[in-house]
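There is one chain below, alone, in structure tokens, taken in the form predicted alone.
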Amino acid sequence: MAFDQQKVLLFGVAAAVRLLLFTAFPSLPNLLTGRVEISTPVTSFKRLQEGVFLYTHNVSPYDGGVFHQAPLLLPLFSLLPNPAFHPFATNLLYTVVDLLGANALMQIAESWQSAAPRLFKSSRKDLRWSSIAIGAGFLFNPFTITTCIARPTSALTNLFILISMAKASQGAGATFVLALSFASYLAMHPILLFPPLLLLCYDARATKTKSTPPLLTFAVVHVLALAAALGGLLYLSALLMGSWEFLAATYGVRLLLPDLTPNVGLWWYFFTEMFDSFREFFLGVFWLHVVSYVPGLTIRLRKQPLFVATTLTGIFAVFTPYPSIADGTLYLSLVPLFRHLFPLMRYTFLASSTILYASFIGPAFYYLWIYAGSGNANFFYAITLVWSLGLSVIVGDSLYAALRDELDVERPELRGKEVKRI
């Protein structure tokens, strides 16, 4: 079968996926839209929906410490049809996503950036899967479709995060910079993304064109150009706004977290347990952790830039203040773009079993605690720990490969043979 046809039978099908569940359980998208490992105070459907109610009856969302979201999602939604009466058109347009997001990730697999960029060619650069297979992968994920399903706006960040993925691993800098921005705009953390993928732009605009500029001017051009996108959505929200007062209320509840409500991450019970003078003290060291990673990464693995963004996607469905599965899956799909490294993996059976005993034990636990009475906070984060715990092999795990991988080509004579830190 050919290549185009695969691809529309695999689109055609995970379409038809969606669409089937959304219309035979009508009752499915609410429940999956209450659920904390699914929808946080930042992402939420529900909240996103109060907010557009207040925005067409001419009242700020942001007056009720309710809606959290960014100002230009409002006038797109208040375009669709009423999702309560008319789900139609809401449920197609998080199918389109989802699909969006599938190509953006399978052009990501066809650009061999995973294996071998500019400065670096794995050993191991045919051992590879089919865009198809990722692409599959990725929209038969069950967290895939959970997520689809609940509508959290976190699919919209997903997506923009894929689309500039593939357009910095084909060389795109103009398209790059402006999905990133969108991605930073929704959810604030994938500005950290810049670095490494303005690396990996650059690299693969060096390895088309043989006139490429200095690292140093590109980096200023794009950061600025990064600048004026990011500038130019504010400024279009403030003017949608009438005030600058969503800042407040969106980008300063991810940063000073004043909503507690339970979710899969690390941070709302351990801000639960603190005492306020340690407060402001513990939101930067948190912060601080998240972006440390940054800078050491890029500079270590500079030859690899986009393996250093997919671990940097990891890092933030563990460590940022607002996680869900989307984050997680997001990661997950990344992960088999580096297919050449799951021979040097040595805890893949121990992260896979961690993730899928916190995915089928995680709801038992947060109904102990919510509806049954006989459990507390204690169980549900106990199971959140388990599930970071996953992600965080997985991360760790993968970036011994990709260490490994790179001793493997500078040293063969290294090639198979343990090695021990002096």
The other form holds:
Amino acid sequence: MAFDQQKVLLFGVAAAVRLLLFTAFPSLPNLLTGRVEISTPVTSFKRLQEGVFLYTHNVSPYDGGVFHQAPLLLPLFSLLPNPAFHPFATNLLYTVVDLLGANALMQIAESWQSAAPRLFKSSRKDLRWSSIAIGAGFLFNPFTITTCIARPTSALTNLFILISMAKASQGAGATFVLALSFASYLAMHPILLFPPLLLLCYDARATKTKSTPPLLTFAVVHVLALAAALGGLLYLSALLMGSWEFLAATYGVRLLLPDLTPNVGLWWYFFTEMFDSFREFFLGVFWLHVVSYVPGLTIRLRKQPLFVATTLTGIFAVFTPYPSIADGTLYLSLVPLFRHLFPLMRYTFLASSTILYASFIGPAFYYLWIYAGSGNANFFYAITLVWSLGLSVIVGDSLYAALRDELDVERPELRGKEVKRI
Amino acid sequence: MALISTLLALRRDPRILKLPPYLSALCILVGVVWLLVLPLNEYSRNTYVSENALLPGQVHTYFTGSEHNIFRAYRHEVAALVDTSVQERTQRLGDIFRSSNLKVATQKYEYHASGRNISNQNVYAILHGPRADATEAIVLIGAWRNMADEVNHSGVALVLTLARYFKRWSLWSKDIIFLVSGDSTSGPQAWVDAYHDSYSPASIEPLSIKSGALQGAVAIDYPAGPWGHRYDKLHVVYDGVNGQLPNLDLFNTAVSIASGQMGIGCTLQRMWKHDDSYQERLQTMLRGMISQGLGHASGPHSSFIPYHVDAITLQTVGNGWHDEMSLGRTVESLFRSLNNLLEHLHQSFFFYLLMQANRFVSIGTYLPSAMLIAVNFTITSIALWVQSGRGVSTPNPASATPKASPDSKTSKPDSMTAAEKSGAIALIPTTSLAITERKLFLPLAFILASHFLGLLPLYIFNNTSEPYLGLAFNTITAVTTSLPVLTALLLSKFLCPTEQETTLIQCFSLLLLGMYLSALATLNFSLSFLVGIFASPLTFVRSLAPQTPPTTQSPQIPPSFVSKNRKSLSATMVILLVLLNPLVVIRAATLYWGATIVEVLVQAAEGWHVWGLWTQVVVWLVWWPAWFAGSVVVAGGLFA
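Take the protein just shown as the form predicted alone and give its structure as the form predicted in complex with its partner chain.
Okay, now the whole complex, with that chain kicking things off.
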């Protein structure tokens, strides 16, 4: 019971911090909602409110070209009282979303899939943090708290990604597919997590029960289930909206990047500078680049599917068209699951200082560009490059550590020796 | 390849760890010297007007003759209003504007800061430009009282006269707003806040009439009484709140019109006498930096700059032969130039240091100096991080002086590890190969707590009423001075931080300081530089904990000077750091400039509540926590 008490205490404090920030600084949510680092055109709470307003007045929310989020969010948020006057329900919803996310994260930690999956036992698997510590790392991460206060819908996407990971690592196939289909329905790119999570789910199932179906059958069943779930969600949306035009306004925007509002990612600046005739070509190249990580990592690190999924979230936080710090915070909360890799990582200090510096200088440069008028777009873009550099250093460094960890198990005689890339 | 392996071999060399303090010292030295060479001809530039549309001094000015009589009449009108109530004064000034066929409105404001009640009334009039479509406007300000709290007789009279005069011209392609604000700081702030709809209705009234986007603002500060006073020079004041500056083109236009067209000398930063020597240039620049670093409002124009409205104040100084009409003509010519603008001032620099009315350095030239100061903290913090991972310190195996006893030869097999690389074998001290896990919890919690602790004095100083401010300052000075020693005592009693944890506390504190200062340098160069200079000793102080008990392998190492005088050295450093306590520094600065501490604190609190001043946040959440962490680390040496 002592364990549960700790969990209750953790969740209580985390909820109290969030609700206190909401109530003590009533102008803070609106301030943060306007920050480009947190709210992107496809996740912003402000745009969601605009969509809800149009929806409740029986106008198609996608007509104005402002709202680019999934249609099923509309009935959900139109049920809540107007956040301009009665923000408590919305605040509570986002607090609960964070707590559920932390709960899912703790389930992943307890499943032991990070250090000791079915096919691979890390030689350092005893080096791990308790699930309480990992949950606290998620709940008290300043980026998570800021995201929660700013209320972008990426908080919901993160929740569904975490749940699908948790369910996959428990081997619960149905809930995993359902959660992942929700995440992909909301944000599209999480569907790329399907291959590694499918393997994770298969491994977890195989560890639990002795008789498992062959991988191919398992995969086909789950692919069909995912297609059915996604199809169902999309059909429900079409019923709700009365037409299929929402597809172009939501997934079309995510794919084709018509809205070039600055964000912490790398795409917007490129595409403001791009000649129009090359636009389609580079869109293709940029997307191909993001997608290409999925098969490569899944095949190379077949033995550690959870690590592949984690690394992919890190890659999404850098290379998707509309990333925000919410994507970064998802990755940074998943990394502590791999505590056993930390002794092998070489640039933790460098990477964390880079992220720290970027998160302070970024708003300063944005201020110089937009408000003071004394800087320009290059200032902010330079800092988003630094932010992405910090994240990619962690991605690269942890990949190195994971490979090294595998090498240590395969070739114990090489332990502690310098390795060279050939 | 050879180079890479040399570099990799260097990485393990313990001498590398000896380098950072010298590197940091070099950074600070270069940073300061960099600043000192800026006034030289080779590093600064002559000012020039970048925006072609401004055409300064190209128009003939007609503000002469009979306007002088009207000005004298208005000056007497103004003088008659000095002893009347605010309401009556506003009424009368409004009537005068109305008699020139202008739309008039008033605005009441009431702020509370340090238990004082700042309330007054603004009155303003709008001249609709005959060729304008009410999308752009320029502002002419005459504050009722200037920064020295004198009644701005001639300034207000000149605004009234110019309003009447400008109304007769048909060439204005922008609206002109004439603002007579109740005072020099909060009045313009209330007005400009309300103009941009960002105000709390509790303290200020909304504006009933408005015009378009503000393109520029010029304030006149001419406190000569009803019988006039001939002045010598124009003092151009340009610092905005939080150290923001107006576009350099506006300043250049004003200087070139005043000195080129009207023959009035211009001066800045209270340098009444300036003969362009190195010393005077440097002094001007340093005064500019201090003013920018403090970030306080320096005139009625200051409140406009945060809204990206370029603004300056023209102040008359000295005894000479220039009269009010030449000031009027200067303003007329300046407004004709601003009237020409096709777009917002953007061509010239927003970040600059001026060292004379026509000499400046731009950000590209001076920024490295503050950045170098900030980088010095980052270098030391990286070094401390590496050091904290190295575990027990080892004697330098490469040092030529065999300090270690002959015994060390025999102990070599234990303490050394053979590393083989392409056939060559190297002996490396085992200790420098071992990876030490860092215990991060205590250092991180300490740093976090010290930042939160800084909120307390920030709150107290901003919300104490005036009579108690002096007492509050003295109490907090005493508390903060003794707090590091007490904290170190408590820490060593209850938590017994290891040497590694102490190192990490300093590492994180310096890392954050370096980060804050480099971000701040892009916003307010001077503040970042000043804080960096005062915090620079924190780079060089260390906790002098007793060396780990000598191992059996080298018992004969004679105790060094440092370990013999550990306590006294620690005590010296603690005393040195007490002198660098932000509060002590502020007290010393007020003594040097002859200001009283209460005055400064009242200004700061007004700045916090009214102008949106951020300087105290930097002091309490950047400078003070860094000083506190450094002092606790050093004081730890007393009790270890």
